[in-house]
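This document starts with one chain, in the form predicted alone, laid out as C-alpha cells.
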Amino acid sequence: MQKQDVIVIGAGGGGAVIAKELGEQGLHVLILEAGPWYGNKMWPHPNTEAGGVSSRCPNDLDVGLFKENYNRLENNMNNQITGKLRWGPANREHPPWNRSYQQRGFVWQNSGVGGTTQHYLANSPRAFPASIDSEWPLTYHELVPYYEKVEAELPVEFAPTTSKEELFYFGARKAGWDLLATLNVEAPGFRPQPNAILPPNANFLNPAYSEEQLSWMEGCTLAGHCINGCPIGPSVDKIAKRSTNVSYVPLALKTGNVEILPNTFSYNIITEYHPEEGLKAIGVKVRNTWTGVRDELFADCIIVAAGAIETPRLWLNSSLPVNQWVGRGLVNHQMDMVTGIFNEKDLLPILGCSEVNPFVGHTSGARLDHPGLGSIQTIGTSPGLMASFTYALGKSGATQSEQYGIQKGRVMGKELIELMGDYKSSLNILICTDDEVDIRNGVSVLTETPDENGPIPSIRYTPTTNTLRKKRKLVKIAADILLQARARKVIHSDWPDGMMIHIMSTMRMGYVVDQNCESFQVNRLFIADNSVLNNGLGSANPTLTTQAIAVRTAEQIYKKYF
C-alpha cells in the first residue's frame, strides 16, 4: 500500500474526529479499526463474511444495512460474548478479546467503526472549568473554541424532557438545587444534559405518521434505548444518536481523503532513529482479524486513538522507551447507582400520569453537576440491562444503610420479581465521582498470557480514600432528590469498584505527551483519545473533551509536519 501522510489507530470517539479534520486539509489518512464496519456495502454481511477490503467513498454508505443491524434488541447488541456492539473481532466464530482484570468488574466498550460511541448515550458535556485550569498544560479557555466546533458539527442540544426528567427537575427543585443555565459550570446545579442527538422530529405526536415512517425521517423519535444503538434517520448520516459512524466518519469520507480498514488490527508501532529527530514513528504492523495475514504500513505521522486500555497496551508491545505513566493513573468515575421506585397515586399530581416510564425519551437527559464532587445523571435503560445494572451487579448483599436509611446492596429472587415489575415506576440516577488520579492504578501487559496480538492487557483500579468520601456524598445526593420527589423506596445498588465505563488517563497530558498530544519520547506519535486526558475532567463524560481535543491536535500536526 502506498504510503500515507497520516496513520490513525482506531475509527471511534477521537480517531474519526482527527481524521475528518486532517482530511479536511488535503492530507492522505488511513484509519486502522480492529473491529467491524456496520452499515457499509463492502461489508453486506459484517459478522459472518470477511467482506471488502478498505471503504473511502460516502456511497459505500448504507442505510438499509445500517438499521439490519442496529435494531434495539439488547442482547441482540450488548451483549457481552455475542452481541454486535462486543469488544471482539467482527468474525463471530472467534471470542471477545480477554483482559485481565485485577479486581471484580469489567470495562464496557465496543469495538469497529464508531468505536464505543456506538452505544454511549451521546451525553457531551464540556469538563468542569477548575479540574482543567488547576492540572492542565492547557486552559479551559483554550479548549473553549475546539468545544464550539464539535458543539456546532455533531451538533450538541439539551436534551427534551420527558417524564423521568421531569420527575428529576422536581426531586432536584425540592432538594434544594438550582437550575443551571450555562455550558461552562462552576457552581453546583441541575440542567437538561447537552447531548449529541437531532432535536425531536417535529411529526412524532402526529398520529398521521406511524412509528415506521417517523423512523425513515430526520430527526429523535424520543424512541429510547439509545445504549442499543439508534436506528431514526432518512440515511446514515443523519442518523439522530450522533455516534461518530454517523457523524464524523461520513463527513471524513466527504473530503475524499480519508480511507479506513476495518477488521484491522494494530499490534506494534515502528520506530526508526532520525540523525536530527532522533527516535520517530514512521509504521504500523497489522493483522487482518479474518485471515491472520500480517502486513507492515507507513506514514509520516502515526495517531494512537485505541482508547485508555488498547493504546497502553500498542505501547507496552511496541517496546517503547520506558516512561513511568505509561499505562498508569486510569480513573474511571467510580461509578454506581441509585433507584427509586414510586406510586403511581404520587406520581399523578407531579407527572400529570401514573407512571415514570423511563424507556421514553433520551436515556440520559437529565443531570446535575457539582464541581468538587462530581455528577449524577438519571438513566433509563432497556428491562434486562436495568435489571443487571440496577439490582444484580452489587458488590455486597442487600442491607439496610443505616446512614441514609435507604436499601443497599444486591437483589434477586421475589425481590427483584416485585422490583422489576416496578419498571415503568422507576428512575435510576447513575453515580459519576470526580475521580482521583493515582499512579498506583492502569494498565500493564501480562508477558506469559498472549493472544492473537501479542501480551494482553493487565486492568488494576482502587479507588481512594478521597474517591469514595466523594462516591458517598453524590449517592447521599441522589437519594435526597428521589426521597424529595416521592419516591416509597430508594436502592442502592453499590457497585464494584472495577465496573469501568468512563476510562480515561493512562497517556496523561503533560506526562506521556505534551500539550499538542506528541509524544515526549517518540517525535511523530500522537495520541487522540481518552487516554490522553490529563485528569477525570471533574467528573463530565470524557467523549466531548477528547473530540476537541483531537480537533486542536490535528492543526498542531498539520501546522508542525506539513
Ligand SMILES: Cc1cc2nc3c(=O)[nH]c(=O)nc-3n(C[C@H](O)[C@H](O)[C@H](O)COP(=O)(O)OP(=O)(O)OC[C@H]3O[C@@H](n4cnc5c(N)ncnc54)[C@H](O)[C@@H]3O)c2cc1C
Given for the second form:
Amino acid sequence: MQKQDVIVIGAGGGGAVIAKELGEQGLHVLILEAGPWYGNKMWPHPNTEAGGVSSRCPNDLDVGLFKENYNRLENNMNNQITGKLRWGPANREHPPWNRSYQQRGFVWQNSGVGGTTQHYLANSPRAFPASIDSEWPLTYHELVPYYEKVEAELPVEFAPTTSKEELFYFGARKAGWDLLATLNVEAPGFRPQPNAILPPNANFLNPAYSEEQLSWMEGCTLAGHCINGCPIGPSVDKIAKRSTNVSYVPLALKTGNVEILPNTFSYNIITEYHPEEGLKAIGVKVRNTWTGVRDELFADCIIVAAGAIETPRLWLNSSLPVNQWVGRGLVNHQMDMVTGIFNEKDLLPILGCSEVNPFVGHTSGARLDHPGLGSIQTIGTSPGLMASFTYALGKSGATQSEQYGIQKGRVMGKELIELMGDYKSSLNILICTDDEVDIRNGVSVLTETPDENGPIPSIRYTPTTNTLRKKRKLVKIAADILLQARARKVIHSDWPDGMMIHIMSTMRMGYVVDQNCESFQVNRLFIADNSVLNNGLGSANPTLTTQAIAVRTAEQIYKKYF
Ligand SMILES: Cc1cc2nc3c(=O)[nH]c(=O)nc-3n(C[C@H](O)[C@H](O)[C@H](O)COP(=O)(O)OP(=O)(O)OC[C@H]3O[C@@H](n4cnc5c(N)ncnc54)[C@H](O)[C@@H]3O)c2cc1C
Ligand code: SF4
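Please could you give me the other form, the form predicted in complex with the named molecule, since above is the form predicted alone?
Full complex below, order starting with the chain above.
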C-alpha cells in the first residue's frame, strides 16, 4: 500500500472526526479500525465472514444491511460477550479482548466503525467553561468556534419533551432550580439535553404511517432504543442518532480522500530518529483480526484515536519514551442511579396521563448541571437494562440501608418483581460526578499476560474523597427532585466505583500532548480521542469536546506539516 499523508488509528468518537476534517483539506487519510463495519456492502455478514479489505466510497454504505445489524434487541446488541456492540473482534467465534481490572465494575466500550458512539446516548453538552479555563493550556473561548462547527455538523439539537423530561422539569422547578437557556453553563440549572439526535419525524403521530414506514423516514420517532444503536432513517447518513459511523464517517468518505480498513488492529507505532526533527512517528504495525496476517503501514503523520484505554496501551506497547503521565490520571465521571416510583394519581395532574413511560423518547432527554459538582440526567432504557442499572448493580449489596431518607442498595425477590411491575411509573436519574484527576488512577500494561495484540491493559481506579463527596451531593439533589415531583419511593442504586462509561484523560493535554495534541516526546504523533482531555470537563459528557478538539487538531496538523 502506498504511503499515506495521515494514518488515523480508531474510527470512534474522535478518529472519524479528524479524518473527515483532514480529508476535506485534500490529504490522503487511512483509518485503521480494529472492529467491524456494520452497514457496508463490503462486509455483508460482518460477524461471520471476513468480507472485503477496505472501503472508501459512500456508495458502499447500505442502510438495509445497517438495519439488519442494528436490530434494537437488547441482548443481541448489548451483551458484553456476544452482542454486536461488544469490545472485541468482528468474528463472534473469538472472545472479547481482555483487560485486567483492579476494582469492581467494568469498562463499557465498543469496537467497530463508529467506536463507542454506536452505543452512546448522543448527549452532547459543552464542557463547563470554568473547568477548561482553570486548568487547560487552552481557554474555553478558544474552543467555542470548534464546538459550533461540530454542533452544526452532527447536528446537535435540544431534546424534545416526553413524559419523563416533563416530570423531571416539574420536580426540578419545585426543588428551586432555574431553567438554563444556554450552551455555556456557568450557573446551576436544568435544561433539555443538547443531543446529537435529529428532530422528531414530522409524521410520527400521523396514523396514516405504520411504525415500519416511519422507521425508513428521516427524523427521530422517539422510540427510545438509542443505547442499542438507533436503526431509524432512510439512509446510513440520515440515521436519527448521530453516532460517528452515520455522521462523520459518511462525510469523510464523501471527501474522496479517506479510506477505512476495519478488522485491523494497530499494535505498534513505528518511530525513527531524524537529525533535524528528532524522534518522529513514521508508521504503524497492524494485525488483521480475521486472518492474523501482520503488516506495516507508513504515513507523514500518525494520529491515535483508539480511546482512553487503548491509546496509552499502544504507547506503552510501542516502547515510546517514558512519560509519567502516559496512561495516568484516568477520569471516570463517577456515575450512579437514583430512581423514583410514582403513583398513577399523582402523575395525572402533572403529566395529564397516569404513566411516565420511561422508554419513550430519547434515552436521556433532560439534565441538571451544577458547576463544581457535576450533572444529573434523566435516563430511560428498555426494562431489562433499566432493571440492572437501578436495582442490580449496587455495591452495597442487598442491605437496603437508608441514607437521606431514601432506600439504598440492591433490590431482589418479591420487591424486584413489584418494582418491575411499576416500571412504567418510574423515573430514573443518572448521576455524573465531576471527577478529580489523580495520577494514581490509570492504565498500565501486563507484559506477563499478552493477547494476540500484545500486553493487555491493566486498569486501576479509586475515586478521590473529594469526588465521592460531590457524588453524595448529586445523589441528594436527584432524590430531592424526585420527592418534590411526588415520588412515593426513592431508591439509590449505589454503583461500584469502577463502572467506566465516560473514560478520559489518560494522555492529558499539557502533560503528554501539547495544546495542538501533538506528543511532547514524539514528533508527528497526535492524539484525537477522549484521552487528551485534561480533566473531567466539570462532568459534561465528553464526546462533543473530544470532537471539537479533533477539529482544532486537524487544523493545526495541516498548518504545521502540509
Ligand atoms: C452506553 C454508553 C453511553 C454513552 N453515552 C454518551 C453520551 O450520551 N454522550 C457522550 O458524550 N458520551 C457518551 N458515552 C461515551 C462515548 O461513547 C465516548 O466518549 C466516545 O465514544 C469516546 O470516543 P473515543 O474516540 O475516545 O473512543 P471510541 O469511540 O471508543 O473509539 C475508539 C475506536 O478505536 C478502535 N481501536 C481501539 N484500539 C485500536 C487499535 N489498537 N487499533 C485500531 N483500532 C483500535 C476501537 O475499536 C474503537 O472503534 C457513552 C458510552 C457508553 C458506553
Ligand atoms: S429515540 Fe433514539 S432510537 Fe429512537 S429514533 Fe430517536 S434516536 Fe433513534
